[in-house]
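Here's a solo chain for you in structure tokens, the form predicted on its own.
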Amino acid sequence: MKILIKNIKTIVQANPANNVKVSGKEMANLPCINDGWISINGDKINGVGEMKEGMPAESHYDHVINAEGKFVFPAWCDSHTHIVYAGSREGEFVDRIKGLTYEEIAKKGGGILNSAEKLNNASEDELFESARARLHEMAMNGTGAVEIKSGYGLSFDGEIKMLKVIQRLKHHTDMTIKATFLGAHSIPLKYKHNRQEYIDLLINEMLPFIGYEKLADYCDVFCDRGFFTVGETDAILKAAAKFGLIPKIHANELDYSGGIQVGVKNNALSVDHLEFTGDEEIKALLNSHTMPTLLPSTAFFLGLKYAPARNMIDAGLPVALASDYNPGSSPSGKMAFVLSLACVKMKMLPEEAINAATINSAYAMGICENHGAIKVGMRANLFITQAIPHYNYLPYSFGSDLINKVIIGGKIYKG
């Protein structure tokens, strides 16, 4: 299919450079083209320019879209989600209102263990259909690429079932999907008094099977207070590397856990959450290729403190943003709201937030060579806004539906 978008008020993240990420002060720079056009052939962008310089003949295209007064963005890259799950956890939402903490809920069998019980009782088909509905919801909100984690199985069969669902999703959508093995999400109740036995199961049985069957791209560990230690995390990531699984880490959501440092030590592609990030953590990240990924909707929903995005960017770091869409701590995949939280609660400029949710989050997914920007040769994952005055309006108007059309893989998305 050939698509031409003309009379675009502003093309956002029109990136002619070969940047794979932006860091520090550069995050405030957002390349744009005013009064522009974009042409799409198949699943790739094959032309970008200004109207005054002329555009291809409309007769050469199957669809011509007049985007007068509208903005075109690269589709969001959501680099941290848990959208394969069974059932919701609104009961815990009420528990938190009554004053229970995230850790207190977990200790009484709630949280991750609650989702694990429900998931192990659900069929693969049930998980697939519910996750596909969530993908559709995310796509309609402008997301074109998603990283999906396992981690609610916490058993050999449960984890493999989740990863197989993710593989099925890849074959039933034009969205770009990356799969992450997160068997080290929590210690199951069965292994509460023998956690090493569960870690041995992860390393000696789950990882070899997942590696042989090529069921995942990445391996994640929840390295934080009350979950997995630095030593356990290091052992799991080193074992995963033997099977070609690139490290990612849940780190420093609940405390200064050492998760950031062990992630950097293992060349993690990203370390995520980072509410507890100080000078030592920033120093470790500055000397690495690891992307700090912030999840402000989780802090919003759980009432946690927000990650120190301003300190991180001012120190010269890159920052990515993701939704953490999951049933317990962030039951939403709406990236525009994530940007609003980043601006309001973490004092990120709109330009920084947009960079964090496009080019930098594409880096955090390992897909920055063809996602996260609008230029020739990139995958045609875009969204067109309603008529709006400025790109700042998108995070400003946090309650409005501002998306007019979504294009994923060069196709006008209809679900």
Second form
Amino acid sequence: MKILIKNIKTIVQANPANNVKVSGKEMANLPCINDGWISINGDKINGVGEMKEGMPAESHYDHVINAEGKFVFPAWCDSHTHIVYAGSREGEFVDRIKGLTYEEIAKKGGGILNSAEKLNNASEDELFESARARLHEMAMNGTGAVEIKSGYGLSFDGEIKMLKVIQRLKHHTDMTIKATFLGAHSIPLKYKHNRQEYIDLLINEMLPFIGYEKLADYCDVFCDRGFFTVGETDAILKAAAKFGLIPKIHANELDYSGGIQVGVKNNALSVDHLEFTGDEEIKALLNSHTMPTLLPSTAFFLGLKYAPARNMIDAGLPVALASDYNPGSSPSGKMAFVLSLACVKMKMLPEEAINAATINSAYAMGICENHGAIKVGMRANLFITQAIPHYNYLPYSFGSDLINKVIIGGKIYKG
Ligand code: NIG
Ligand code: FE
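Switch over from the form predicted on its own to the form predicted together with ligand NIG, please.
Entire complex below, previous chain first.
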């Protein structure tokens, strides 16, 4: 289908000179075109311009959208989610209100292990249908690309079932999906007194199977206090590298765990969470290829401290934002809310938050060559807002649904 969007008040993230990643001071720059048009042919953007310079003839298009007064954004890239899961965990939500911490709940066999039990009892079809519904909800909220992790199986069969569900999702949506193997999400109860046996299972049985069957793009480890140590993380990432799986890891959510440093050392594409990031961690990230990825809706939902985004950006680092959509620590995939939290709680400017959820999060999922910006040749993943006064209005009006139309892979998903 050929689509023309005309009279656009502002095209946000239009023709950025650098669509690989934006760092430090550069993050406050957001290239925009006022009074513009965009043309789409098939699944790609094939024209972007200003109305005053003339636009292609409308008669060449199957569909013409008048976006007067409206903003067009590249669809969000959500580079960190766990949307394949069974059931929900609102009981733990209440336990936390009553005073238990996330770690206390995990130690009692709740948390990730609670989801693992539910997942191992669910069929592949049930998991596929519920994850598909979550993806749909995310698309309606302007997300066009999603990274999805395993990690609630914690057994050979459970982990492979999850990765197969992610493969099925890839084939049933126009959204761009990347799969991450997170067998090292937690030590299953069965291996509580013999954690090395579980790590051996991961390294010697799960990883080779996943590698040969090409079931994952990335490998994750929850490198934090009470979960996996730096040494265990290093061993798992090195084993994954033999199968071409690049690291994207959970680090420094609960403590200065050394996770950031071991991620950088293993050339991680991203290290995520980072609530505990000090000077040493920032130093390790500077001059690396690793994208620091912040998940403020998790800090919000668990009542944790927020990652020091300001220190990181002021030190010259790039920062990406993602939802961490999962049943325990962030049961929401609404990226607009993530941006509002980034602005309000981490003092990121709206321009920085938008760069973080488009170009930088596309980098964090390895798709920046054709996602995260409005530019000729990019995948036609974008959304059109309602009539709004400024792009700042989007993070400002937290909780509102300002997204009028969503186009993913050149197809109209909403509107
Ligand atoms: O990213 N921190 C580790 N893993 C998930 C939470 C998973 C869960 O509680 O189910 C996270 O927050
Ligand atoms: Fe996570």
